[in-house]
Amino acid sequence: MDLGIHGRVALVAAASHGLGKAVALKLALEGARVAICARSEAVEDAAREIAGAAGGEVMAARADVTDAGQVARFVGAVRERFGAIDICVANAGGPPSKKFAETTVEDWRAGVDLNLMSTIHLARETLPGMRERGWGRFLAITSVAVKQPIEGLILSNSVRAAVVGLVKTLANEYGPYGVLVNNICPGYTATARLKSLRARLAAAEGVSEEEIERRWTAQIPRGRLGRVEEFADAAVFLVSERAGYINGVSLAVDGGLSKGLL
């Protein structure tokens, strides 16, 4: 299937590794011109790897998406190099695993900056241009926690739910102008972050990491963790021409983990 995004300009945040990198690679393989950012120098290596695999043009920059000024400068640099931005994938790392009693006011503020404000910064910089041109895709990467809260992740459960409210509202406001805004919700996916979470939970409970993973997979009808490539396939479809009548949804890519009807 031709997804209709060859030559489109796509921006992917927090794409030095994990889900963001997988989405950026898939976009590049579909012929999009891709710009990625992350806080670490690893973003340069990721760009070289993606360009080598896809044979396309990939731009990399260090930027902290919690900082409005850095986001504005990054978006400006992308426009200067590639022109108008057609696709924006908002992504950021998740807040730490904590229970409510352990969570400080500073933790809450940092969580809001990391997941909610970063999405707002990217939306403010990219949506107006998409509206002006009458075509655009904005996709927020959140978590299956917005469908079914995950024990021990109160920051993620709370702040990512706010992102869903933002996405739904933006979908209503920008849909009439050909700009589609959606949310994609990964479940337990084999990434470095999930391995870190598994290790922390195992240490806290005094059990093996294998036991933690067994508990996770026991809840998933597919019976295994997700692969980043599977997540990227769904994400890239949502930002494609073929998804022209999908707007304001929160798509779970979780192997059936979430048990709700919606």
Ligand code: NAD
Second form
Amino acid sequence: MDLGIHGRVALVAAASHGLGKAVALKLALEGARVAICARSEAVEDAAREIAGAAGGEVMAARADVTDAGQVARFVGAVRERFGAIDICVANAGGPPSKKFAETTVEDWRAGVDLNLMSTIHLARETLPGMRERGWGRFLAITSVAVKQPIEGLILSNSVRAAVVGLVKTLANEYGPYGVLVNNICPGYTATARLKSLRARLAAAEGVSEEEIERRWTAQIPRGRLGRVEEFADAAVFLVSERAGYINGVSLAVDGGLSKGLL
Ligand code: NAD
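Next up, can you give the form predicted together with ligand NAD of this protein, since the form predicted alone came first?
The complete assembly is shown below, putting the previous chain first.
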């Protein structure tokens, strides 16, 4: 299937590693002109790696997505280099795992900045142009936590639910202009973040990392962790021409982990 995104300009936030990087690579392989950001110089290595693998043009910039000014400068630089932005994938790191009793007011504020405000900053900078041109795709990367809360992750469980409300509302407001806004919800997917979470839980509980992974996979009907490429395939479809009638959904890519009906 031709996804119809050859030559489109795609911005992927927080993409020096993990899910964001995998999505950026897949977009580049589909012929999109891709711009990625992250906070450290690792973003330049990621861009070189993606360009080497896909052969296209990949732009890298250092930007912290929690900072409205840095997001605005990043988006402005992408426009200057590639022209109008067609696709925006809003991603950020994940908040720390905590229970309610140990979560401070500062933790809550940081969690809101990291996962809600970052999505808002990216939406504010990219949606007006998409609306003007009558075509656009905005995809928020959240978590399966929006389908089913994950134990010990109160910040993710709470703040990401607000992102779903945001996405659903933006889908209503921008759908009439050909700009489709969706949400994609990774389950347990093998990335650096998941490995560090596994190590922390193992240390905290005095069990092996294999035991933590066994507990996770026991809940997943597919019987294993997800692969970043599998997540990226679903994400790239959602931002493609072929997903022209998909708007306002929260798609779980979780191997069947979430047990609700929707
Ligand atoms: P990761 O830690 O491997 O990668 C996160 C990326 O975001 C890195 O490139 C990092 O440099 C960048 N980043 C972090 N904070 C940033 C900031 N403030 N500004 C700019 N860049 C920033 O994480 P991942 O596993 O790829 O996860 C991506 C998102 O998906 C996270 O929000 C995570 O919580 C969520 N998620 C992941 C899983 C999973 O199993 N991997 C499951 C559910 C949800």
